[in-house]
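One chain comes next, on its own, written out as C-alpha cells in the form predicted alone.
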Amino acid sequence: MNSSLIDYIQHLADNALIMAQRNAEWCGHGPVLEQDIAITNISLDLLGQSRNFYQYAAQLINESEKSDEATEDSLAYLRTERAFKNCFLAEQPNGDWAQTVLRQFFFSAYQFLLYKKLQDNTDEQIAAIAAKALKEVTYHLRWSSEWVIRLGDGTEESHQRMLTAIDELWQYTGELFMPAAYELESGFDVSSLKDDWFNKVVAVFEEATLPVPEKCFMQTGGKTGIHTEHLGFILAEMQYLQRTYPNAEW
C-alpha cells in the first residue's frame, strides 16, 4: 500500500471537508440573502471536492487491503481528530463575517495555486479532480478577494474588523507551505507556492488598505494530526448522526 499517497489524498480531502463544514455554519445566518447563498454554494463546492478525494482514497485503501470496508463516509465520519490531516487554518472559528471571508481568501489563494500544480500531477485521478475543482476555486478566490477589499477599504468599523481578523488568522497561514513528508513523496514541494501566494495577498491587501503583517511565529501540526481544540467540536457535530446510528440510511 502506498501509504504516503493515501495520506496525501486524505489531507486534500480533509482540508476541503473541514472548510466546507465551517462555511456551512453560515447557512441561514449570512448578512444578506445573496451572500448567504454564496457562502453556502462555496461550502457545497468544497464538499464536492472532498467527496472526490475521499472516494479515491477509499478505492486505494480497499485495493491494498482487498476489502470494501473503506468508503467516503467512513473516512469522513468514523475517523478521530488525530487521523485528520487538515491544516489549522481550515478549522478556525468563523468569528464575524470579516474573519470568515479572510479565512476563505487565504485558503482559496492557496488552493488556486495548489490545484493549478496538481492538474499536471502524474497521478491521473488527482489531476482530474484538481482540474475540475480549479474552476470552482477561481470563483472562491474572486469572491473572497472582493469581500476583503470591500471591508478593508470600507467603514472605520469594517476596517477594524479586518485588522482583528488578520491578527487572528495570519499565524495559521505559514503551515500551508510547510510540506509534510507525504506531500513531498506524493505531491510536490508546497513551499514553492509561498511567494506567489504572498504576492497575491499583498496585492489584495494594498487595494483593501490593509497592512501585511510582519513575520511571526507560525502554528503547525494539523498536517500530522495535531489539532487545535476546535476540530474536536467540528467532528462531534458533523459525525453525530453516523456514530449514534451506525450505518443509518435515508
Given for the second form:
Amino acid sequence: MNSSLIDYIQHLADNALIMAQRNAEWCGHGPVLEQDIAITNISLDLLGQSRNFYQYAAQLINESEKSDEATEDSLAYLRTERAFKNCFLAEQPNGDWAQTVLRQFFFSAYQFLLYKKLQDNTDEQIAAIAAKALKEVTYHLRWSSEWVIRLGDGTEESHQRMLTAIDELWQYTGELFMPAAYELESGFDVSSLKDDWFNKVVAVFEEATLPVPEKCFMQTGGKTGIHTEHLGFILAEMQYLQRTYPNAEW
Amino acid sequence: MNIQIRKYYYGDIPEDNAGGSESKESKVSPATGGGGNWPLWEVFIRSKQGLDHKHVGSLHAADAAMAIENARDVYTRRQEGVSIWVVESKFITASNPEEAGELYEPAADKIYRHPTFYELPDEVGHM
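Now that we've seen the form predicted alone, could you pull up the form predicted together with its partner chain?
Next comes the full complex, and the chain you just saw is listed first.
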C-alpha cells in the first residue's frame, strides 16, 4: 500500500482536527452568544471533515497491514506529536478574537482552494470528501473574511488587534504552500495555490484597511511532524480521556 | 454615594477565568464593545418552499449581514430552514396588550367570518 497516500490523508485530517480542537476551546467563552455558536459550528464542520479523512486513512492502513487495529479514534487519540502532520497555523493559540478569526481566515482561504482542487482528485474518496467539505469551507471563508474586515475597518482598538494578530500569524502562512514529499507524491503541488490565496488575502485586507505584510521568514516543520510547543498541550487535553480510560464510551 | 454596578454580558467573564484563550487581552468588556451593544434582531425562518416565514426568536448582531449569518448559525443548524428574514426589533410596532378588549373581543361573536361553511379541496394545500 502506498504509504505516502496514507500520510497525505492524515495530513488533511490532522489539519482539520487541530483547527477544530482550537476553535472548540471557545465553546462557552465566545464574545457573544451568537458568535460562540458560530465558531463552534465551524469547529464541528472541521471535526466532521477530519473524521471522514481518518476513517479513510484507517481503512487503507488496515488493508495494507491486514489488521483491523486502526480506527478513526486510534488515529486521533493515540498518536503522539511527531506523528501529527498538521500545519503550524492550525495549532497556534486562539489569542483574542482577532487572532482567532484571522487564523480561520488564513486557513479557510487555503482550505477553499485546496478542496476545490481536490474535488477533481483521481482518488474518488478524497474527491468526495473534498466536494462535501467545500460547501462548509465556503461559508467559513465568508464568515471569517467578514470578521477580518469588520475588525480591521472597525475601531482603533480592533484595528490594532488585527495588526497584532497579523504580526503573530503571518510567519506561519508560508508553510501551507511548501509541499511535503507526500503531498507531491499523492496529492499535488500546493505551491500552485499560493498566488490565488495571496490575492484573496490582499483583497480582504484592502477592504479591511490592513497592510499586507512584507516578505518575511516563514516557519516550517508541521507537515513533517516538527511542531511548535503548542501541539503537545493540545494533544494532552484532547487525548487525555482515551489514554486514561482506554476504549471509554459514552 | 457612588455605587457602581457593572453588568456582565455573555462571555464577559470577570477576572482571568475567561477561557477560549491564553491571552488576557481577549476579554471583551461592555465598555469596549461586544454583543451587549449590538441591536436586537427578530428572526423569521421559512422551513420549506411554499410555507410562509415564521418568527423563531431573536438575536444580537451589529448589522443586517451579521444578523443573517447569526440566524443561520443559531436557528438553522438542524435543517430548520431554506430562507431567513431578519428585521431590527425596533422597527416592529406591537399592539398594546391593554387594548385587547376593544381590538379583539368584538370578533368573538361573528362566526360567519370564518370560512368554515364550505369545503376546501385537498389540492389547495396550506391555507
